[in-house]
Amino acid sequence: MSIWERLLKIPRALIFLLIGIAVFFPLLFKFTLPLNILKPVQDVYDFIEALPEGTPVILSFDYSPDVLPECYPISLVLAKHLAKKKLRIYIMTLYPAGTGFALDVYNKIIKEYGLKEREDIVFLGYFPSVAATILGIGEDIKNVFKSDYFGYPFDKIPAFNGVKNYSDIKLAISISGAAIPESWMIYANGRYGANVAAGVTAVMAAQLYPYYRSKQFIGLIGGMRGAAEYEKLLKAYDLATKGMNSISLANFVMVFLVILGNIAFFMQRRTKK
């Protein structure tokens, strides 16, 4: 048997074999790939450098668990993002399956950066009524939020001290796997003129990429990748670099066997001939 055969009878275990290894091996070993920043990405990370220490920013979880994978890594890397650069950061939801992945977040941030509660940071939870409390924050953040997460009343709340609405509020991020961050679009920055940009998974990202181009959007975060990216500029390698370094060495892997395959089918008939 020749070495063409050979190679056109590699048994399937092997192949998934190869594809398992490719897969795990950049979750259990540090290491980066080279990886171009976006501008729609790098715009999202220049306007949060802008903003000077302590100007109010909502980041707000607008998902569900099937786009985890894509969109807690962008959550995390934002969160820290605000967090260094000293921001007050409001952590909120419209997505009712999202409070777990904010509470997470926000108890991970406090831990890492050393934020006090309710005054670097404030938990806000779940608001079921996504036009009515986007609207709401544009009139006047107090007539929405009457405490937080933990019933701490609003008024006693250090981070919401001078704040009244979008005025106030520089910039609002929404991650969503759904069209939530339309409406913020729509009700935030179409009403009132807000600062809004989206962290999306990636087929989401693709939709939204109109509205960027608008200046509807001031920048767009897409999938795993644009997690990545933003994790480059931080300089935070984390999750979303860990899981691009497996999705990129995987189809590494892939298309070289094909490759291989088709040289050995070619190589095969030719030698028959």
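Positions refer to the first chain, counted from 1. Quick caveat: nothing in here was measured; it's all calculated off a predicted structure. Compared with the form predicted in complex with the partner chain:
- Checked against the rigid-part motion between these two forms, the candidate from 96, 54, 133, 243 that sits at the hinge is 243.
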Given for the second form:
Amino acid sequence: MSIWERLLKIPRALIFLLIGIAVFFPLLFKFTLPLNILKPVQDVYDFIEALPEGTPVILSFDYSPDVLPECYPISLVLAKHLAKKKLRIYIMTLYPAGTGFALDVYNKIIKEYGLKEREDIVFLGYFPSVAATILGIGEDIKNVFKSDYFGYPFDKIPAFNGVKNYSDIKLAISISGAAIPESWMIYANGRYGANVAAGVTAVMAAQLYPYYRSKQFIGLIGGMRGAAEYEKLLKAYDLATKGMNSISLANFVMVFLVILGNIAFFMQRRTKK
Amino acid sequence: MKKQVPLFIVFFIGLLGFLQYFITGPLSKSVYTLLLEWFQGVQGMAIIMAVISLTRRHFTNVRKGKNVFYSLVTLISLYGMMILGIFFGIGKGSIFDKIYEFVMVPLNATTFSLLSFYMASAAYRAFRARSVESALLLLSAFVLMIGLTSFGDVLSESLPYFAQWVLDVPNLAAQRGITLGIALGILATSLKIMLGIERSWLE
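Show the same protein again, this time as the form predicted in complex with the partner chain rather than the form predicted alone.
Below is the entire complex, every chain and molecule, led by the chain shown above.
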């Protein structure tokens, strides 16, 4: 068996081991790789920076545990920015599985930034029916948000004072690994002209770029890289910066393996000829 | 009658939903709000139907001795979580919440994480530049995989911007074509359903 044939028959376990090392190595040893800020992320940051203090903003956790490693860092860094800017944050989810993560971020942000519950930040919980909820907010939020997640009635929540619909809520951000940001874009932006941004997995980001270019999304945070760029902008280095090193190394190993596989494939073909 | 009534309802509601988008005023708004409320009701009913259908399917499996173990796991998980949620609450610290946090979340994340290992193995064996098209695909994959990670920034400052350009221009052109095709398809299918040409949903 020639060396090329042997290379083509590398056992699967060895490939798994290489990827495993590439993923774990950056988590064990601290090092920093450079990272440029790309425009879609910069646009979200700039938009939030330009909002005046006390502006109502929706942060929707529309994801489930399968995309947690990518979506959670995006949620956390965005929530930090909103809290830092002292905006009025409405946290909600259109995905039943998103409630736990949303509550986790809600508690973290309150603790870290000393926010006042129901004044600076409200946790609204899960809402079934994506389209009906997004459209309902466009009509009148009190028809949708009857109370917060803990059962506190709408009328007694100061964070809702003077807020009726998207004309008062200046930004809605959907974080998801599925097509829910598109629903926000279609219903909230398309019908009511609301400003919508999305934080999505890297796989979903490619699908949403056309809408970002047509300005239906004010900006996009794509996957772990997007979150890491945002952490850099905010100077709040956390989960995404660490995760980005793992992804970078794993991608590098994968590209190396594919190149190696192709070299072996062509060399073996040439030898046979 | 069994087919005509649902067809009429579909046509009428479809037309109403279409027209209210172009008509402004309080009447249009109240019709629209009513439709939204109905929509939520229908969705709630759909969930009930789904639970009944899933239960019947797996119950039949258990009775016939087909994939008994998996069907039992599905039924116990479904009703176990339901009972725990209804009788013991779903708040922070409840059994429901603990099972979700310590079983569901890690299982789900693990399944998704395993993908990278299988993708690497599959890519090594199957991703070959056999033709010009596959070579182009390979090249664009390299640009994006390296360009959108920190190694892209290490290799060249302009590589991430080039990767972004690939997403912004060629990807955008292809995505728009696909989106337009899908939209036209949805429009044609909706019209076919509203006009009763497509009736498979009735069977």
